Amino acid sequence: MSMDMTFLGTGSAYPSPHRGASALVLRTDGECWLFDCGEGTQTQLMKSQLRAGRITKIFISHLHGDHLFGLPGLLCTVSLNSNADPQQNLNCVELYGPRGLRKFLRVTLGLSGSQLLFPYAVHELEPTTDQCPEEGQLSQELTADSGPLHPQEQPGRTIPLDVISDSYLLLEDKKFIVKAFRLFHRIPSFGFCIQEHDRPGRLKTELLKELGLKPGPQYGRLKAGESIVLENGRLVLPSEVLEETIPGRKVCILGDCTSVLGKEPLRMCSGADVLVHEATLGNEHRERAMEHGHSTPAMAAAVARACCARRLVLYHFSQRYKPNSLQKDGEEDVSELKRQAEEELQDGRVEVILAEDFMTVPIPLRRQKS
């Protein structure tokens, strides 16, 4: 199964001619999951090789505008480009985000009279009081989803923190398990861990031939983990004829933050194939970055090192850092952010990548355990 991520916006605060606001797409076998949706995301999608109509799930890290303001417009544009045939059953778009996201969509879609051709459901994460300063905590009154559902809205779940795992279980299917975890920012912010399930190892075809089995349905049953009984009555277990399990890939995407809360999320992200972390300002601006709830390259690298991540992708840059191709003499060098992260990592075991708009990062299959 192919997997890659495409960055649609890598800038902070607002979209500019040089960088779009925060948005990235994780693509697996044609299905697209969108993480954050800053203003202008739908335009960035149109400029990319991705199709907005393939988006089935949307994850919002926090409710700051540069991660959220593009959402109502994107949903409306996807609807306009959908098939209006009432006989067609369109899939429900699932949205996940902090408490308040449900109300935000009801108000914006309701006041604008926006009708969608597909259903949607919002699943809200209950934040905790230690995720932000007191002035950043959003009251129940402000975020309550009172009132009727939008005509195309289906009831969503309210997801509390599991205090044992220190995480939020968002979904689990045959391919993935997705959890969220808490970050510290100016308002409640979250990170997401996407874990692919392990895949069964290759069949030991020579052994199967020795047992008298020919390629066919029984091969498939063994590959799926079922035991079979041969004509001579011999029970064949999958563990006998399958090579070592191939571990699934892991992608971790963090919203705006100065730190990860707790140790369990770091264990959850351990060994991530890709860790996406903001680096809004350079190390020399650490105090200012933290004052605004953000991180520097060294801070991002420290998280990557604690997680033993394979690759660290930096994004969410201040608009002062233009892409290398547009940088002029005397302007702040975005490549310096990469150097600062690499300096913090020192041993070079973690590859550091600077994200740019429309960059696609492939996430190859892991190799079998030796």
The other form holds:
Number of protein chains: 2
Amino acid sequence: MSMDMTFLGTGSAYPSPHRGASALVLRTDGECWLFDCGEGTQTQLMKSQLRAGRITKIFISHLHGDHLFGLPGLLCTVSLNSNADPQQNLNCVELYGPRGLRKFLRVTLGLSGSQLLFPYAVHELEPTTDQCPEEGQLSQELTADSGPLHPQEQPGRTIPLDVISDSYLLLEDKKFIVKAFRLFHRIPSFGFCIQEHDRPGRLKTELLKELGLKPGPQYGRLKAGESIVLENGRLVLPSEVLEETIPGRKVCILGDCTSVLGKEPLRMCSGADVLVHEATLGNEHRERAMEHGHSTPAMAAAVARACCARRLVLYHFSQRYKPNSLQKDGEEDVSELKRQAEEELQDGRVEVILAEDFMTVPIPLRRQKS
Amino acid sequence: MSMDMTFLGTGSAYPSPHRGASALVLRTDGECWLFDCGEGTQTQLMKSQLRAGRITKIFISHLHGDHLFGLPGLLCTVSLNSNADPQQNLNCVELYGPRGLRKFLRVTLGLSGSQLLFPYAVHELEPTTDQCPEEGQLSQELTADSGPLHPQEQPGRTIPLDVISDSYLLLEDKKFIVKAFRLFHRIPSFGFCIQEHDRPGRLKTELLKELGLKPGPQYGRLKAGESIVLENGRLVLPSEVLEETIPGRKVCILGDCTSVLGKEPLRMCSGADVLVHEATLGNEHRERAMEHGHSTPAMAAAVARACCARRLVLYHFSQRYKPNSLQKDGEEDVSELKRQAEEELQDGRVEVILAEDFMTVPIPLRRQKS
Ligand SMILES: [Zn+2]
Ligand SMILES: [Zn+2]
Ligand SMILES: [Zn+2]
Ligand SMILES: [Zn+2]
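What's the form predicted together with another copy of the chain like, now that we've got the form predicted on its own?
Let's see the whole complex now, leading with the same chain.
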């Protein structure tokens, strides 16, 4: 199964002509999951190779405008274009985000008279008070989603923090388990851990033939992890006849933050194939970054190290950092942010990547031990 | 006083890479008034020569997303950049739009934790039930702006229709009087008539000298329309010593519509220097256009003729009409829309202009009769 990640916006605070506001798409087998949706995301999508109609799930890390304000327009445009795309998914679009997201959509879609051709459901994460300074907490009055549902809205879950695992279980299906965890920012912010399930290795068909087994239902049972007994009484264990298990990939995408809350989330992200972390300002602006609830490359690198990530992708850059191709003499060099993260990761076992708008990062299966 | 109008988005339904969503700026003496604010308007502003910090008033024709969804982001970015621009206007930004706009901003700015560096006030126009089909009317429940004001929100007026003039008086100051009027669309939509006051002509200084009057307070009184009596008893009338009155300019900007409601608004727009009217689809799609609450070039031209406009600017084109510079073989030709409007206006006394993103239309003073 192919898997990759495309950045639609890598700028912080607001969209600019050279860096869109936060949005990235994780793609597996043609299904697209959108993470954050700053203003202009629908236009960035149109410029990319991706198809808006393939978006089945949307995750919003936090409610700051540069991660959210593109959402109502994106849903409307996905709906408008759904006639044009016969492969359009008209199933329920599932949205996950902080408390308040449900009301945001209900009010913006409602007041604009927007009718969607598909249903949607908003599953809200209950933040805790230690995720932000007091002034960043939203009153119950502001987030209360009283009143009737939007005509296309289906009831969503309200997901509290699971205190034992220090995380939120968002979804689990045949392929993935997705959890969220808490970050510290100016307002409650979340990170997402997308864990692909391990899959059994291939059947050793030569060996099965030697044992006298022919392709059929027994192959399926072995692959599903069941033992079987041959006619001659021989017990066949799955471990005997299966190649090594194919480990599931792990992708961790963190919203704006100065830090991850708790130790459990770092364990959850342990060994991530890709860790996506913001780096709004360079190390020399550490104080200013933290004042605004943000991170520097060194701070991002420390998180990557703490969870032994294989690759660290930096994004959410201050608009002062133009892409290298547009950078003029005397302007800040975004490559410096990469150097700063690498310096922190000295040993060089973690690959550092600077995200740019429209960059696609492949997430291949791990090479198996030989 | 210079006056011009810059189109920031000329596409309908959604912003695309070749046409932004609806937004235009009317500029007089460095002050900018924004009409509609589709998603991406802030980025279009950045690409233009205009400065977001100069926006003092915002008019929203109707609450469809392609005219509205850029508004919260625009306000946030104007605020963010206001430190950088010492000439930034930190006075109250006045917003005018249909009932529901106040709640839209209160909820979007509130949930996103957006703090502005300037106050704002939303003045809501009360629509009437004949402005749209029944399904386009918003329930009181949806528009109710209960709850506390946003920290930077100042109380705004609620403006009912003035039945006598069939219009809404939005503002009147030393330079302008601005009124709104009702349009028929899928949801309540409005047009805006911006009327510059007439100004007295120049003083005939040669004549004043002959009469023995020297520059001083008496000049001001004559210019203000007062008569004065000379020492020798001679009465001097302003009309004797003033050149012809400089007629104020009139700019009419209509939101999405199939028609103007009532006859009074056409009289109000009579002789408009510029009439800005949507033309979403070509004449050959008249039925489809009307079904969606929109106009064709012929319909726009009929309005321009009915109010004897001097210039008709068409905008809000279906995204199928690319700008001529990007049009490929076999694609619809936007110039055809101009031809269709001109055909309807046969006599050729009305100049037809096709708006394009970033086009600036000057609005000069009328040449005086000689
Ligand atoms: Zn951000
Ligand atoms: Zn943020
Ligand atoms: Zn429109
Ligand atoms: Zn409309």
